[in-house]
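Quick heads-up: it's one chain on its own, the form predicted alone, in C-alpha cells.
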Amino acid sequence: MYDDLADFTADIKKCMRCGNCQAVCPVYGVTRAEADVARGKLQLGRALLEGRLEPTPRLSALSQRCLLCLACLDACPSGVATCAGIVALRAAARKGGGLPLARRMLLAGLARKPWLDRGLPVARRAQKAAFHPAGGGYRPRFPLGLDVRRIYPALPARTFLAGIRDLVQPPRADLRVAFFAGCMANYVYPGTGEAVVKLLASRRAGVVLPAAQHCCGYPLLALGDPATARAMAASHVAMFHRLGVDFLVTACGTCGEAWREHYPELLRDDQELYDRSLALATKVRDIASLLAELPAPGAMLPLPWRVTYHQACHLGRGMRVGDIPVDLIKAVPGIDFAPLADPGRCCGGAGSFQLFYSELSRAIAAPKLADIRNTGATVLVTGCGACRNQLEGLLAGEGWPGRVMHTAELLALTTP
C-alpha cells in the first residue's frame, strides 16, 4: 500500500479538514504551518494525484516534516490513516524529488548491517576526535550539522549482538523467546539488550538472539523507501519464523510496531511470507508487556529513587502498552514515582528527525523537558532508545543532574 499514493485516494477524500489533527500535532504546534499538519499533507497528496503538483525536492522536503507520532491518527474523527498516507506521500515525492545526501547515506547504512557493524569502531574513534567529553557523554567540537548544545552518548566498543551468544539458556527454561534487539540497543545502548536478556532469563525463558538480525526497516519505510523496507521485512520474517518461539520480544515501540503492523502490509503480495508475518505478529510483545504476562521471579531489590516515566509514541499509541510499564515501575520497593503531567507528549526525537531538524526538534521537546524537571525526579525511564537519546542529550545539555534509562534497565537492577 505504501508504493502507490493512489491507493490512498479514498482515505484522502475522507479527510473533513476539521482541524482535530492541528490540535495535537507537535510540529504544527511550533511552526503553525498548514503543510506541517496531517490535513495539509493529505491535501498535498491529493494535489499530486490530481496533477496539480509535481514530485519536486520541495514537495519531498515538506513531506518529511512530520514525526509520525500517531497523535493525529488517534484524534481523527473520520478514521483517516494519516500516518500511512504521509509515508505513501513521501515515497511518491521521493521518486521525483529525491532526498538530501545525508538522508540517502542514512538509508544506505541502515539497509546494510555489515556497514553498521564495521562502522561502529570507526565512529567511536571519530567521536573522540570530533567531540569533547561533557556531561557523561560527548559534545560536538564543531556543528557538523548537529545540535552543539546537547550531549551525545559515548558509543560502545562493540555491538550488543557481538557480545552475547546466539542462545541464552537458563538452567530450566519454561519458554523460548526470540529477542529482536533493534538498532539503538545494538549500536548505542547495549546495556538495554543485556537487561532484557537478564529479565527474560530470570523468568526461566530461553532467549534466542539471531546474530544476522538487522534494522527493522521502519526508518527506511518512513523516509519513503518501501521497496528496501519490504526486503528487510522479508529477511526477518524468514529468519524468525524458523525459530519456533513462544514470543518475539522487542525493547523499542517502533520495532514492535514494525513487526505487528507494517510487516504484514509490506508482505501482502507474497502469501507465504504474509501468513508467516501474521503468525509472528501475534507473538510480538514489548518487554514490559511480556514481563507483566510472566510470573515474577521473586523478591525485588529496593531502589530508593524518585522516578518518572515518558511514554514513547510508538509504544503508547502504536503498541498500546498503556500503563503496564508504570505499574511495573511502581511495584519496585523504595521507588517514589512522580508522574509526568503529560507522559504521552512526543519528545520530538522521532529517530532521525532530531538530527535533520534539530532546532524544531528542540522546540517540540521544550514542554516535555519542563515537565520532567517539574517532577523533581532524579531518574527518567522510557521504553524507547530513540526517546532516551533525545531526552538524555537535551537534559544533560541543560545540566539536569538526573539519569535516563530504559525500563528494562531499571527493572534489571531490581532483579537479583
Second form
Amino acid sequence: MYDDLADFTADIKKCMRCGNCQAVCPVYGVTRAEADVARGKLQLGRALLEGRLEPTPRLSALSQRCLLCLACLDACPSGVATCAGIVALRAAARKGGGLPLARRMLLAGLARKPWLDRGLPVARRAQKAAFHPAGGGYRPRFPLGLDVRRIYPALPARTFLAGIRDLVQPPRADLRVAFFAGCMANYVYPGTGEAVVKLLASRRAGVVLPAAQHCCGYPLLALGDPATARAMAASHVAMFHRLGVDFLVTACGTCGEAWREHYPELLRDDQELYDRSLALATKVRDIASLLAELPAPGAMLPLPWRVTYHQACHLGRGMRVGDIPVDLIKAVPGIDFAPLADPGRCCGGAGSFQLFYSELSRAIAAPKLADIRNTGATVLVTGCGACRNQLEGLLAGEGWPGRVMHTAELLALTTP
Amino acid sequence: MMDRQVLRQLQQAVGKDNVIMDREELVLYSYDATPEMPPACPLAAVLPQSAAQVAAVVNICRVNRLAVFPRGSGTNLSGGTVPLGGGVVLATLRMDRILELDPDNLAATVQPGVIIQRLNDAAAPYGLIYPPDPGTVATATMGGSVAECSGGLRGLKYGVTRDYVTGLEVVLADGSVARFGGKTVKNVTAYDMVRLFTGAEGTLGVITEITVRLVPAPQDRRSMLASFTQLAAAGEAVAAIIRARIIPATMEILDRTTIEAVENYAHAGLPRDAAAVLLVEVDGLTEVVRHDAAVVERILQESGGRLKLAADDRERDALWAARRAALPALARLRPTTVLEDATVPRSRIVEMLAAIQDIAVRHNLLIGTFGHAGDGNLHPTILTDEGDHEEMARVHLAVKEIFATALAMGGTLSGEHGIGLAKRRFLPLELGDAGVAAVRRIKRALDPDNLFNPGKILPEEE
Ligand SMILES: Cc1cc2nc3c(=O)[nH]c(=O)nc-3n(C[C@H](O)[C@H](O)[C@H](O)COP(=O)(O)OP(=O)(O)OC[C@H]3O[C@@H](n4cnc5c(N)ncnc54)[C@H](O)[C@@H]3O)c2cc1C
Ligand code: SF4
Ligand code: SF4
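Could you drop in the structure for the form predicted in complex with the partner chain? We only have the form predicted alone so far.
Following is the full complex, with the preceding chain placed first.
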C-alpha cells in the first residue's frame, strides 16, 4: 500500500467532487486554492492515473501542501480515504523529482536513529549559536528558513531514552506496558516521556522501553517515502512483538495511528509481520486512554489552574480518544476547565509542515491562537508534542504568558 | 498554452499570485460537482479581488477573444463551471468580504465569494437569517448560489434565492459595471434586471456585489418524523397538511431505497419496512409552533404514519441526522453518483416518486430518491459507475425519461441545480423553439461576443 497510486483508484473514483471538504480544510480556508483541498488533491491523483498529468516537481510541490489533519476524512460523504490517497499521491508525484533538499535531508535524518541521536548535541550547540534565548526557548537570530517570529523549544541535553533504564519496574506490577516514546518525547520534550513512565508506574504497571526504538516512520510516509517507512515499521514490529506486553502506549496520536493503521497497511505483503502488526495494533493505547482504563492510584494533588485543551488531529479524528483526556483533566481537583470553541481544529503544525510553510502555518494557526486566548486559560494542554511545539512557539512569540504541556505532564503533577 | 503577453496582462490586472497558469493546477479548474463532464482545461485561472479587477480581466479576454468562465466554489451540479473550449476561469473566491450588515433595513451586502454560511453566522447576532440553504450552505458562494438561484430545504415556506436578492452589481461583457436594484423592498425601475441575472448561470455577466434581504430568525421550531408503509399515504399526508393551511418550514421525503441505505450506513432508527419517511419541521412564534405541530402530528397519524417526535434540540438533531445521511449513505453504494432534481407541482409528488421507481426497475438501475416534498423538488439519485459504459447508457435513458415525466406532470427540468451543460440539450422540451429563441436573443443582446460561460444553458446551434 501507498507505493502505488493505482491502489487508490477506487477511492479516487469515489470522490464525487461535491466540495464538502472545502468547509473543513484549514489550508483551503486560508488560500482558497483548489489544489490545497482534498478534492483538488484527489483530482490531481486522478489526472495522474489517467495520464493527463505526469509526475513533475510542481505536482510534487502541490501534493505536499496538506496537513493530513483528517478533517476532510470526517466530512466526506462518499467515505473517500482522503489522507491515505494524498500520501500515495505524494509518493507517486515524487517520482518526477522535486522534493526540496531540506525535506530530503529530514527524510534521511529520521530514517537513521544514530544520526538523530548524535545530531542532538550538535543541534543544541547550533541552537545556542543561531538563536537568542527568548520566552523560555529560542528565537532565531537570522531567518535560516525558519520563522523569526516564533520561539523554538530549547533542546534537552540528552534524549529521553538515553536518560532512562530499559525497564521501570514498580514494587508490585500488575501488568506490563511497552512505551513507544516517539520523536517529540525522545528528542524535544523528555519531560513528557518521564511523565508517562511516572503515571504508569504509579498505576502498578511495569514499563518496558526498548532502547533501540526510533521514529515511528509516519513523517517519512507522509513526505512520500513509503519504502523507508516500511523498513521502520518492520523493525519496530519485530522489536515490540517479542516483549509480550499487555499494552503498547504512545504519547502522540501520530505514533499511535502509525502502529494501529499504517504498520499493518505497510506490512501487508509479509504475512508474518502483518499478523504481528495486527496483534500489536489491538494493544495500542494513547496514554490518556490507558489511564482511563486503569484504576486510579488514590487521591490526586490539586492544581489551581484555569486549563484549556487542544485536541490533536491524530488523537481525536485519528485514534478517536474522544473526551477521555478532557474528562481526566476535569477530574483534577482545583482545575477550572475552559473548553475551546473549536478544540478539534488543526493547529497548523502538522509535523514538518510548520517548518516548510511557516507563513501558511501561522495563518492556519491564527484562529486557534485567538480561541486559546479567549478562554482566559493560563495552561494549555494537548496530547501531542508536535502541536505543543507549534502552539508553544507561536503563543510565546505573541507574548502569551501561559504554559503549554502534554496531558501526561499535567496528570503526572497530580500524582504524588 | 496561453499567449505570454496575455498572461502578463492578466498578471498586471489581478497580481501575479492571483493568476494560475501551471498545467498541474489548471486541471483543477476543469470540473465542478457534475459527473461525466468533458475534461476541459482552461488556459488560465484568475482570482480577482475587486470589481475593477474583474472588469479588467473581462476587457483583456474580450480583446483577445478568450471566453470567461465565472466560478465560485465549483459545487454546482450542472457543469456550469466547466471551461468548455478553454479560456479563462474567473474564480471569485478571493472577493470574500461582507460589505455591510444593515439590520434596520433587514439587508446585507456581500462580495460574491462569501460562503453562504458565513453570511448566516454574521447575521445571527442580530437575530436574522438568510434563508436559502442548499445542501452546500457551508461551501457554496453567494455568487454561485445567486447565479444558480439555489433552493434548499426551506423552499416551501421561505422560497428560494431569487426571493431574497434585491440588488446586484454586475460586470457586463463590454467591461462596464452596472448596478441594479438595491436595499429597498420595492423597486420597479425598468426591467427586473436583478431577477434576470439571478439564475443566469454566469452567462450574462459577472456578479461582483450582492444585496440580499434578511428575515428574523424563527423563535421556535419543532420536528417530527413519520414513517409510512404506503407511498400513497405519505403523499396524502403532505396534501392534507397543505389543505389544513399549515406551511411547514420543511417537509422532506425519503423513499424506500434511501431509507434502507440510511439504515445500513447510519443506523438512524428508521423502520426498514417503510415505503416512505416524511420529516416535517414547523417554525415561528412558540404559540404558533405549538398549534401547527399539533395539527401536523394529528394529520400524520390519521394518514397512517408512525410518529417519532423531537422533544429537544438533541432529539431534533437525531431526526435530522437521518435526512442528512441520505446523500452520504447513497453515495457510498456505487462509485458514481448522479444527483438529479426533477421538480413537479407539489400535488404530484407521490406520482413522480412512483414513476421514478418504475423507471429504475425498467432500466435495472439503483435509484434512491429523497427531496423536498413541500415544494415538489425531488432528488432522484442514480448510483452507478462512470466506467461501465453499458450501464451509463441506461442511466442516460432513465434521466431522459425522468425529465419527460416531470414535464408531462407540469414540472420543470431543474428545480434548483440549473441547466448548464448537463441539461442544455433538453431545453427545447420545456421551452419549445419559441422559448429557446427568446432566451438566445437575450443572451446575444447582453453578450454579443459569447464571452461569458459559452455553451451553457443554450443548446449549440446547428
Ligand atoms: C452535495 C450537494 C448538494 C447540493 N444541494 C443543493 C441544494 O439543496 N439546493 C440547490 O439549489 N443546489 C444544491 N447543490 C448545487 C450547488 O451547491 C449550488 O448550485 C451552489 O449554489 C453553487 O455555488 P458555487 O459557489 O459552488 O458555484 P459554482 O459551482 O462555482 O458556480 C455555479 C454557477 O454560477 C456561476 N457563477 C459563479 N459565480 C458567479 C458570479 N460571481 N457571477 C456570475 N456567475 C457566477 C458559474 O459560472 C456557474 O454557472 C448541491 C450540490 C452538491 C454537490
Ligand atoms: S487532511 Fe486537512 S489539510 Fe489535508 S486536505 Fe484534508 S482537511 Fe485539508
Ligand atoms: S468531500 Fe469527499 S467526495 Fe466530496 S469532494 Fe471532498 S473528497 Fe471528494
